[in-house]
Amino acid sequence: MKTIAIANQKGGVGKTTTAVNLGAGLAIEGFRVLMIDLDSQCNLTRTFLTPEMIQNTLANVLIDNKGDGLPFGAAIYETHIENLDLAASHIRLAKLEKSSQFDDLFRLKDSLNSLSDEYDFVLIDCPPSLGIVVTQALLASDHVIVPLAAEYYAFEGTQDLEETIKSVRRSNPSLNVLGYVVTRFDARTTASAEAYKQAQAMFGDKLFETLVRSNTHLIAAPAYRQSIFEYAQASRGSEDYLNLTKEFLARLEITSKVRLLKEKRK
């Protein structure tokens, strides 16, 4: 299982929109795979869940029961995606921030070992942030994807997420940064153009070569439940995912034989 954070302190880089849409992509190439919705505005979760579905949410097991009762997957839904999972959020989550216990760090990371043989990739949505709730994510990752927004100031930040991407390797020597996505890119526009020159040459080869254009229909698709793939599947927006998906499991050297191959074992 491969656990990868969705991070950028700075909100509106298409975090949440990178987390469904690459999660669906994964899913369709045929892999099983658990998003995590660690952000208390819960834009993850509203996408494929509504109130009345939700019993028990990620406040619940990470909060409420400090390692006894509930399980973690006691607040993980399918989704109408065949193989893609959701645990799901609650604005009590931001109570995490005010944690003081040492040992609550490492609470996500011990409840994803239990779920190590169900699933092939993780993808967890974090906060807008650099607290307690997205150095959990860390410590529980195996990689970081860094979504930024093609406009003036997009990169404002990064050297700080940087910096406790490499705090949190005293204790997660594994982590690295598996890429730096461009989003809301628009070739019409001279701040575009300019934001991904800039990328270039501040992350080099650690850019992932697909840029994810503006498009109406990744804005509109989460009102409808659906990922671009089922919204809008001839558009730029599904056709960049898409190619973000292959890159995604290019970079990871992994095909989608890979889980065709574990089934035939079994």
Ligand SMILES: Nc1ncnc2c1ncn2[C@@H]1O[C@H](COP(=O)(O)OP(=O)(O)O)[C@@H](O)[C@H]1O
The other form holds:
Amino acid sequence: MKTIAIANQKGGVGKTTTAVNLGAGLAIEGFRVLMIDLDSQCNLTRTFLTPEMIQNTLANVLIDNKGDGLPFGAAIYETHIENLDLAASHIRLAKLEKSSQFDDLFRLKDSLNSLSDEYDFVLIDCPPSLGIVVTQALLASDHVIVPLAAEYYAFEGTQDLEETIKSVRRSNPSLNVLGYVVTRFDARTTASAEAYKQAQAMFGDKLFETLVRSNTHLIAAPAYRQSIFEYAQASRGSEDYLNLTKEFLARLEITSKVRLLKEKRK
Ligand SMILES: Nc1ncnc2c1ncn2[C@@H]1O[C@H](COP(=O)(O)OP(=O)(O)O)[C@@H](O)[C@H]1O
Ligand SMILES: [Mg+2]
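Switch from the form predicted on its own, shown above, to the form predicted together with the ligand and output its structure.
In what comes next, the whole complex appears, and the chain from above leads the way.
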């Protein structure tokens, strides 16, 4: 099981969109995926679940319980996509930001340890902040993906995130930045072109080659509770997230299960 935090303290950069569509992309490839919605705004949760479908959430598991009672699994729901599960958020999860006990920082990590072999990948959709919740996510993760929206001021704050990652490494030394990914790229605007050039200069090899282009289908899909692969399979958004999924697997040196099967048949 590999755990990947999707983080950037800026809002609107594509964290949730990436969690949904990378999650769906990996599940479609046959991997077992758990998405964790750590943002109290619940965008990821609402993309897949209606309020009536939800009983317990991460608020019950991470705040109310102090290690006894409800297991972490009580907050996990199956989605309509095979192999794709979701740990649901709740507006009360914002309270986690105020936890003051050292032990609280490791609650998510401990909970994930208890799941160990049920999933191939855990994707954590982080809130737009650099507080205790994001620290919990980074402590529980093997890798970080940082989405950057291709616009002016795209890199504001990436240095603060890097510093947070550095300090988390004192307790989680192998935490690795898997890559930065440029999203909402619009080739017609100078702002996008400039942002991409700057990202190449700043992040070099750490920049994913896949550019996620600006695509209106990516905005509309959550309203239909669908991933881009269902909502608009022939769209740029679908093409870009499929490529990101492949590049993600390549960076982790994991061969796609589907491709493996095809090779065997030859
Ligand atoms: N590639 C894209 N093209 C167009 N709109 C996008 C793209 N990625 C995200 N968006 C939209 O931008 C907004 C913010 O994206 P979101 O994934 O919620 O960001 P974050 O989770 O970082 O706040 C949403 O309305 C989303 O639909
Ligand atoms: Mg979000």
